[in-house]
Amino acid sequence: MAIMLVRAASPGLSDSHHGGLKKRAPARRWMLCSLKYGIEPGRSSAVYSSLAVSPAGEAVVSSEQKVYDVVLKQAALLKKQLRTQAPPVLDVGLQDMEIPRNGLKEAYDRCGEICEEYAKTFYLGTLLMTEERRRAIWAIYVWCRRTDELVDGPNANYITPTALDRWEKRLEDLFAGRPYDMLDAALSDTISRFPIDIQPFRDMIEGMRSDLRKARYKNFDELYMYCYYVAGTVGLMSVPVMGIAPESKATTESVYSAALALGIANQLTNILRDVGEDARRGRVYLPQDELAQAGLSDEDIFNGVVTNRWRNFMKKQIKRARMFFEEAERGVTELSQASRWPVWASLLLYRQILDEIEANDYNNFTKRAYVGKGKKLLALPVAYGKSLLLPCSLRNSQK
């Protein structure tokens, strides 16, 4: 499950989740750079995808901003619910399902039971939550997870783009309070207590459509708008559910963007990870831009020869998913306490999978890393103790 800040910048206003409104700073110039990772001048930090130049001269909006506009419309809501301290007035209510006494707590406990049997650590995690926010945490996993299967479970062969039209228009009728069964029942009760909207839903679909008809990546703008619709879209569904800490002074845009930076950071690992598995099936998500300038090909990655230009190129694509982790960790510190543990533990062991691709000298085309059983023990009560930790926004404050 992938919670967290990618440094995007937007004219208009910012505020803080608190409330009042305050005139933002100007927006920043970022280097044009092509569309590929680079340095801002006199900075340290990277660009992840920045604004590129059409052959006619004009600006080309990145993949990075058209996210960041998805970004503030689910922020806006969180903040709307917030000034007014009263639950979201959404149109839903399980109006065309005859559900069965004590069929939504069966729904749920179903959800949290295929977490639990999927997702181990991070459903232990969940069970330090509040009751309301543990089960709608558990349907909003076990919706992705069944986006997910459409396009990679045992079936896949047969979906077509009909079938996710069809997944997509349930989706609709789930959130006018329509669902198609129990699993479906769970997710529409849980978006009438939070303020969640059906973009980052429907951003998931698309993910799953772009699976069946694309199996390459230009280049990183391409590949970052990828991740944002099969992972970063998890994060955007969470937070309105994992809620933000009373203490904390950061923007409620800046914790969005946190949540999409981790999930970016889960799929640029999980990418790394499977590059060996991906080209057995034809597929490689790799900048095709940054593979050329590394002096590499499709056919050395079908090869899958470790050769000196791949480890080269794979220290580079493990710096960029880092440097999203490190982006995420400022934000999983502004989350409400009791929801910060899952997310410490899945981003740890998640940056983890890194350090096994390196120690496997790159070889990801017939190894695959993974965290050790003993690790995944270990970064639990490391994980709980970073939750305890003060939000990032109130320590910078003190100082």
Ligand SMILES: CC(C)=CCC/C(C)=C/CC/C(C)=C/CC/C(C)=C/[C@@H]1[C@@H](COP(=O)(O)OP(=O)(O)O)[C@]1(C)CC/C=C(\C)CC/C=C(\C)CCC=C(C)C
Second form
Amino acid sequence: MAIMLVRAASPGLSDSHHGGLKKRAPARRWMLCSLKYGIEPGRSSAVYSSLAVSPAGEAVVSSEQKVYDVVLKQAALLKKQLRTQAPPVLDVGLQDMEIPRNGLKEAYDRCGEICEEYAKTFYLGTLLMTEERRRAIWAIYVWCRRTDELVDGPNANYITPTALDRWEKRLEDLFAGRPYDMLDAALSDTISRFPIDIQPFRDMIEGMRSDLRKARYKNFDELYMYCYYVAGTVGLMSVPVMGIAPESKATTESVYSAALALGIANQLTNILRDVGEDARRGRVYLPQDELAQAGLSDEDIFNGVVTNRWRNFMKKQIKRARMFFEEAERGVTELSQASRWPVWASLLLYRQILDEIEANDYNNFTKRAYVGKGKKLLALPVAYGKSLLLPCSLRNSQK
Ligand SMILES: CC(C)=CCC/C(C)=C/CC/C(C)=C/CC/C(C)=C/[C@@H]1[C@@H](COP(=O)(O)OP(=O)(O)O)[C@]1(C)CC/C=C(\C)CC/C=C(\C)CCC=C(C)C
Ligand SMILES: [Mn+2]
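Now that you have shown the form predicted on its own, what about the form predicted in complex with this ligand?
Zooming out: every chain and molecule, the one shown earlier first.
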């Protein structure tokens, strides 16, 4: 397997600028995706290296490498903005807009209500944050929710790629300080306060585009890219708001990688929880090559019978999702103190969905894995305890 350091195109992702040569995605991730997962080299099209040679002899850039380029770019932008303390890339300050200050308060309050209505757990988590950060996360949440609703909501049948192009134009406008409505105005204000870049937002729209044209994923490499688009992006959007602890010795890149891992872990969990629901909409988000290796097909999923083959397949998928959660854990401790609690809470709660799938004997065809109120409540003090721990980077450097 050849590994080359060359500049290569990343279709669907904006170009990254870090000096011509590509840095390789950390080798640890390859461990995550395949070796620990038990896939032998040569048997799977999952990620092996930054640049591999396909059976046809062409150089192939893995999804992991493409996404890692975005991580590097986001980390570099954050470091640059924090160094110069310059306000982010707004062409027009919100002070020039016609939205009165109390209008902005109303807009943020509405974002909070929407977050509470759609995502009680996230909402509870945000209540533990500082006011400015909480409002910013609400604004980001609402933009993400609205973007997802375009392809998943009641009008989804009428959504075309052109509608998504219009949504992207609107995104560019709000980043330039020209919001279209009150909810956009809240996000416009947020990006004037935090060093947030537009790329993860653009990439999420790209994920929704792919949902319009694609209902199957050949292998984990393709699925990884999808998970980055629709969920890893949320991690990248959130880091500049959550903030890195001033005492942390971790690199900005490693914190972004952990945030990305949390988004991927959450989305893999979503996919495993919703197998039956997605199948009823004609969608199978599981890697086709891994299904085939397990002796399973789409037909088995549509039939929805829990067999030993299915249980074994699910065990491996759950194991992989847990590895991404594990990778995310290393980054949570590096976040600013006030942000750790909500992120720990959401990590613990989301991860428990995997335990519930196991408790349902892997019947994710007709039973929705659900974390009960008691367990949810219990997660809060556990998360609080974890949030008091010193950053991992400090603990290791003190040894
Ligand atoms: C260093 C470190 C660990 C930092 C933490 C970074 C961080 C806060 C990461 C958050 C990761 C996260 C919550 C990702 C969301 C993943 C997700 C659930 C994506 C869903 C996509 C589409 O899936 P699908 O259609 O299959 O699912 P539904 O059936 O529709 O649910 C999304 C729906 C995309 C849209 C995402 C959101 C609406 C959630 C956005 C959430 C936030 C901005 C809040 C993050 C705040 C906290 C406190 C975790
Ligand atoms: Mn959705």
